[in-house]
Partner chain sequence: MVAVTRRSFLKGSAAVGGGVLASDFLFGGLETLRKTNKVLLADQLTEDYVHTTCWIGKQDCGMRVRRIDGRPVKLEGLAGHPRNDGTLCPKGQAQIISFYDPNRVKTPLIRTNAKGEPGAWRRASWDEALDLVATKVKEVLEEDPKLVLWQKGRSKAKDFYDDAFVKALGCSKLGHGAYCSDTGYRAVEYTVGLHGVLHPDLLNAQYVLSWGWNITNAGGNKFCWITWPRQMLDAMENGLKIVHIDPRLRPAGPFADRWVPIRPATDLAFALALIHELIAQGYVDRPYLTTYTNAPYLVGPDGLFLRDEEDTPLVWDETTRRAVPVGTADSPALEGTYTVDGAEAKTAFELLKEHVASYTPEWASEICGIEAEQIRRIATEFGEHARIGSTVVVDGVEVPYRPVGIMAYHMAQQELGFQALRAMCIVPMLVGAWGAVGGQTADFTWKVDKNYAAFEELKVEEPPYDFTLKNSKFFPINSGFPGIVAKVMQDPERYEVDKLPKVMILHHVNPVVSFASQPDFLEAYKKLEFVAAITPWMSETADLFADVVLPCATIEKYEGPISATDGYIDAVTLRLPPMEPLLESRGEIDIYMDLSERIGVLYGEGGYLSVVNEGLGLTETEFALSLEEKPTVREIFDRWSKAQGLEGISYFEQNGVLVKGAISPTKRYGYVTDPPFGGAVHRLYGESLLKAQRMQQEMGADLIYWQDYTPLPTWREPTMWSSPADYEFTLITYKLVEHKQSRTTTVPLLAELSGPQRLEMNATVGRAKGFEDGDEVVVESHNALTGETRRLKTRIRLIEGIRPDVVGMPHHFGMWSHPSSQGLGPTPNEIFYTGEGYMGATADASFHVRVRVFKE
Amino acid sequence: MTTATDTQLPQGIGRLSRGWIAFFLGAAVLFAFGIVGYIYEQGQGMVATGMRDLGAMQGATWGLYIAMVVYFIGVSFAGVTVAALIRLFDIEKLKGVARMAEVLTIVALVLGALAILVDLGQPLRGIVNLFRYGRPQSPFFGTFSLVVSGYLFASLVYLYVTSRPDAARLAQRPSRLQGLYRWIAAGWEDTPEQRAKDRRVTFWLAITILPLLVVAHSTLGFVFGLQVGRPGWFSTLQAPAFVTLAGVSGIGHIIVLAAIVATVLKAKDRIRLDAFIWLGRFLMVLLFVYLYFTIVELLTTMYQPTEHEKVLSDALLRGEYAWIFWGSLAGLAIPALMLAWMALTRHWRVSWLVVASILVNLAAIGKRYLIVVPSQTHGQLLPYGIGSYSPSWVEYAVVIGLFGLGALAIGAFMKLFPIIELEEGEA
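Structure of the chain above on its own, please, the form predicted together with its partner chain.
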């Protein structure tokens, strides 16, 4: 597969190692599993999922898919934030993770959009009708116009603009991808004027994206937070808590991705420990803020709950969702303590960070699930009785497939373009 010229490209671009092929095939299998699940769902109708109607049918009409929408969009948050911060404040030690953060954002957003699509009863119609009839009064308007369209497009633009210098460098040497690089570079000559212009563009883009991102995530919080009819949802804390947990899961993803990339590409010199430390500290701060929100919300609901809030909090604290609730809380508290310990002792270890990051992401999925589901099964204001929901194999398959697709995308990207920004002379 490899040609002589390709070997010239840095970071293993264009060279398909056995490990990479195995990884790629593995991810493809997961993705294929998701496709099978989705085809089955389309064949049967959404009865193939575990979701059912609220009320007399005693189900939850939003389930794992919507939880994953919230989760994926949350993950995207951190990517672009970190990338923007790096560019804005020129944090040199983080330069190595900037691009992977950008890629992560885009992949997570696409997965989030796909998760919405698989949740729609009429997906094709959804694509058309949202743009044809979309109503600003629906919090979904924000979700598709700002989050998916604006934010995703802005992130793509951002990635593109920051990729041009690398593309120009790669375009200088012969390879099968040379044409692509030349196209991406689009006339980049690395002149001081161009650099200055580039800095200006990325600065202003970062400035625009950051508030857009807060607004976008808040509208996602509003999807739930504006519903008076659902105990557990109607809360002003929904939006800030959404954004914070989004940061937690996203930073966690960057840490994991950075650790993998550093190992696989043998690039520990490019992504150094102090990058991990910076990310770890950031993660720690967000974690404590989020734990604070959680405690505040818990105390508020427990202090003087309405009868309906009580049913819900009982289900969360000691009922059928207790294992997810306490599991998630542990998945947040333990990493918080691990990070605090490392911060206090100043003894940072990447492996611990990775463990903490995986834990917070599992916890984040758990928390998203708990936001979406219990308010439906245990939050009926009329005495319908307690409902139940558990995802069917189809939903698990589709979610696994989405992760598989994400892995495929990132894996493919790594073989096409440097996942770590090139240093002077690297190429």
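Pass me the form predicted on its own as well; I've looked at the form predicted together with its partner chain already.
FYI, this one's just the chain on its own, none of its partners or other molecules.
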């Protein structure tokens, strides 16, 4: 139900149309499918998944769940990076996407944390053991403390601080959500002193968050890159490649989300083509950097590989993982060429940017899968045979459920608070 005062709130806040109801129902069905899969997994144990022990069982102990952990945390990277850069350098053209970037960061981090929990099998035991047996010198410990805890907390604080002015404006208007806005505003007043204080706080938060997120994602790369006994993982390129591909997937998500928001809210005057051009150029640079890393790694591996590296590279280039490898490479190279063509001709189209962004995200999921799985099934240093891994329906269901939950979270935020920062006098 919608009251007369709710209809006065900007950006469709508090109002549910038939389209929105259909969206929420569709996302809820996806989320429910994930819940069913997870309940089945809890009842049957991890045997319900496609994961098996390494070596004698010729399987993989990390599978689709861990690939999605890396992917979701990667998506979060670009969200808060873009938001922080907007605040630091006062990039006026991108201010329309600042808040959706901040929201995307938080949602992606929560989904990454949930993907870790479902992979544990017994999540409560895993959480307890983290405090009992955690080793600060371990990259695993850094991943949990920096990415899931410190990074998430810093992002929440950043979103809260930047949201208070809009909450104060909305709190002046009678509505069912007025109490929520007053609570968020927490006494914020539109005075020169308050605005100056907010600028200082957001500046120092951005200064703090940017190095934190680079360290956090590098640490996630070290989880793989420091394992000397695992072909395909032990590499100095893991950390910078993780950070770069994180930016690729995150910027892609922001472009898609911005296009959807601009269309649904009829806000193309607030999210202009200039914003998409900035994001497109940023995405293009990151894509070419990552493709360079990929070429360097391929040449190094193929020049004079060890026996175990050769087994792994054969599986990637012409074996059972070849279709994922070449498909992912095409999903990165084609968008890079599309973006380069648009940059050279200065003929930018939002629809092409959205297509490129979807392709790079599909490719990013494929690359994350290839980082996690093949090194466990091929190229074992111990005398075990070649293994295999295929995700079960349970794993697919849980991952689909996580995407449904993310859609629900972003949709709910849009119905409770402005996803685009309000302009002076808009409220």
